[in-house]
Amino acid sequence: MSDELEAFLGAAVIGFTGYVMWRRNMRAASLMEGTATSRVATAAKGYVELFGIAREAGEAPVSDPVQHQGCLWFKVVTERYNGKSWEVVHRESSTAPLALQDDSGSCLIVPGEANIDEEQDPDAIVRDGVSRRYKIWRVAQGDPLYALGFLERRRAAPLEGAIPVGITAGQAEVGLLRVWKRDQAKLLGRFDLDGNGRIDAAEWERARVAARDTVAGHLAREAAGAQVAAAAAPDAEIGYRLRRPDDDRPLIVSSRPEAEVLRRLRRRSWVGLAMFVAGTLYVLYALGRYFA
């Protein structure tokens, strides 16, 4: 492959990475700016702007693997030097919920659906060796909370129990009278009181009555069971969580201060910017070069 060329694919290369990095950073920086700070319990659902402290779920905090510190959340990246710069070789994150808590309430955070402080610097640089590095972010119980998503109200545990979803009481009432009619012997044994061999429409009564209460007692102690499970939960007085949502708006979730991650969006959409023009105007000079 000619230099030519080889410039030629890397400044288009280098000026598609540049537009990319240019509108996503942008479109994120117009979210943060066009989006008010929310109380969690007073926010509607939808797509809202949240400061808070970063606090436990529920689950046992996690250390990360390097430095082995405490903390709810991280990230550790290793890089490796190839002799001309510095390359990813592994990235590793934890994934056990965290929350954000305010005056109002809190809402639940799921690491891998968030941003979690990628565009900030790391909270640590440890080296091994003279080629080898880890980049350690982390978020620590106490720590300020800055969170874009969308806020909704977590679900409540089922209660139908081991009923299909979509099967009424009504239909599992009669799928168990059907039940029970395949069985004869037995059910003239339990509903044919006065023993003439048959099921008369009184006796039938009895029997609908009883599927009745069958299936309405075990609708009873599912949901009984359903409630104790989630009430058990270690995350049940959680009644919110803020999760990516279903278009193409990010959920972006730092423990820097608004105005420090609006800062660095900024900055990184100008260096996307550069690139975009740089290798555009590249493109159409060998493009020129060519046809000329």
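Numbering follows the first chain given and starts at 1. If you superpose the two forms and keep the largest set of C-alpha atoms that fall within 1.5 Å, you have the rigid core. Bear in mind that the values here come from a model prediction, so they are computed numbers and not experimental data. Compared with the form predicted together with the partner chain:
The rigid-core alignment places the CA of residue 184 2 Å or more apart between the two forms. In the core-superposed comparison between the two forms, residue 92 has its Cα shifted by less than 2 Å. Core-superposed comparison between the two forms: the CA of residue 136 stays below a 2 Å shift.
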Contents of the next structure:
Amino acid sequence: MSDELEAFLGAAVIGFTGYVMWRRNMRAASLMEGTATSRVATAAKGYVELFGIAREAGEAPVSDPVQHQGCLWFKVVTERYNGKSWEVVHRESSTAPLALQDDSGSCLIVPGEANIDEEQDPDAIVRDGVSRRYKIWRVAQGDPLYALGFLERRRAAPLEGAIPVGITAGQAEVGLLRVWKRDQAKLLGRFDLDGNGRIDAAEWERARVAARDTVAGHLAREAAGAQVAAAAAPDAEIGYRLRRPDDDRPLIVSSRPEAEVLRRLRRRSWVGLAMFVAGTLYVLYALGRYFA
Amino acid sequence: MTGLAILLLLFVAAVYVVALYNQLVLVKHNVAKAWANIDVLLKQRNDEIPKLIEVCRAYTGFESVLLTRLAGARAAAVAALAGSGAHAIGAAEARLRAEVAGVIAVAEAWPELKANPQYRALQERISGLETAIADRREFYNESVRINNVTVERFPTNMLAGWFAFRRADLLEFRDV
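The form predicted together with the partner chain, contrasted with the form predicted alone above:
To see the whole picture, the full complex is given below, headed by that same chain.
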């Protein structure tokens, strides 16, 4: 391949990459600037901006594999020096969900759906000899967390056989007695102790006590079930989830302040524009020479 | 070559102008969305007021003047919500909130009314709605601020003028 063709193709790639970078970062910056910050619990479902602190979401804490520092999320990029520049040889990041909490509530963020701290400077760079280094990004418990994405309510799984919400124990007891009265034969078999074919006042009182005990037992089992469910899903109190929207709007999560994220997006947008203009100008110049 | 370079610059300028226009559309729609979120809560709260009046009226001797004033303030708030701007709605809301607070304060002296489960449920519901309205109002006003800054900032102010994007009014609950 001739040098001229190589330069032409290189310029075309730079121009195209620059265009995508320019538009993508300009749009993200525009969305960030144009969206007011909501509170988690009172935000309307949809594309929202949130600000709070990072906290664990019921998963075991993780620690980065290089410095072994405990955190909620990490990303490690391993780079090798090839004599001219650093090249990426390995990327690794944690997958355990974390939560963003503000003064009103919490929402779940699943790494992988979100590129956390994308394009931000690493928190640490650890050198291993002269030709290997690790760039480490971390989000720790209590770190400030900024997020822009699609907020939705998480569905809570109802407990099986639960007494409907809003029904008191007394109402449940009356309802249970009504159910028992529908099956007279069974009711007599169970509570007609003197065998006279009728439920008298004393026997009815025994039936009421039995109904009360049944309801109390059910409530106790429900409470125990709720405890078991809470132990199995310690993130159950996190009522919301932030995800990537179905359209092409971005999901941005960062432990850096909003102003810093915005500044970086704008800078990358200008760099993208410069790449686009330079690459396209060279392509036009090369085409002009070719056709001349 | 020069012609092509000029074409390229025109393309860049066109993309930039489209992005600025889309920014104006975004902030305008964010204000409308934030308003819709408050509007639905104000209507829900307004629907609870007649029930509160009915419950209080059942207690002979409860100050009927207060209840009449509350009904009037509610009617004014409903009318403002139906067709007025944020300033008028804010003023009507301020009056309605003052009247609701007055009725609840007087009800404190009525132990039977305070013990009425329907009254307690209504009071809690109205109080919960007021808290949600306060949160949504804060969000609405922040959306309005972003809209107004975008409409007035250079160079979007030129586009805003050409395409009639306007400032929005803050929603403030105070007498005017």
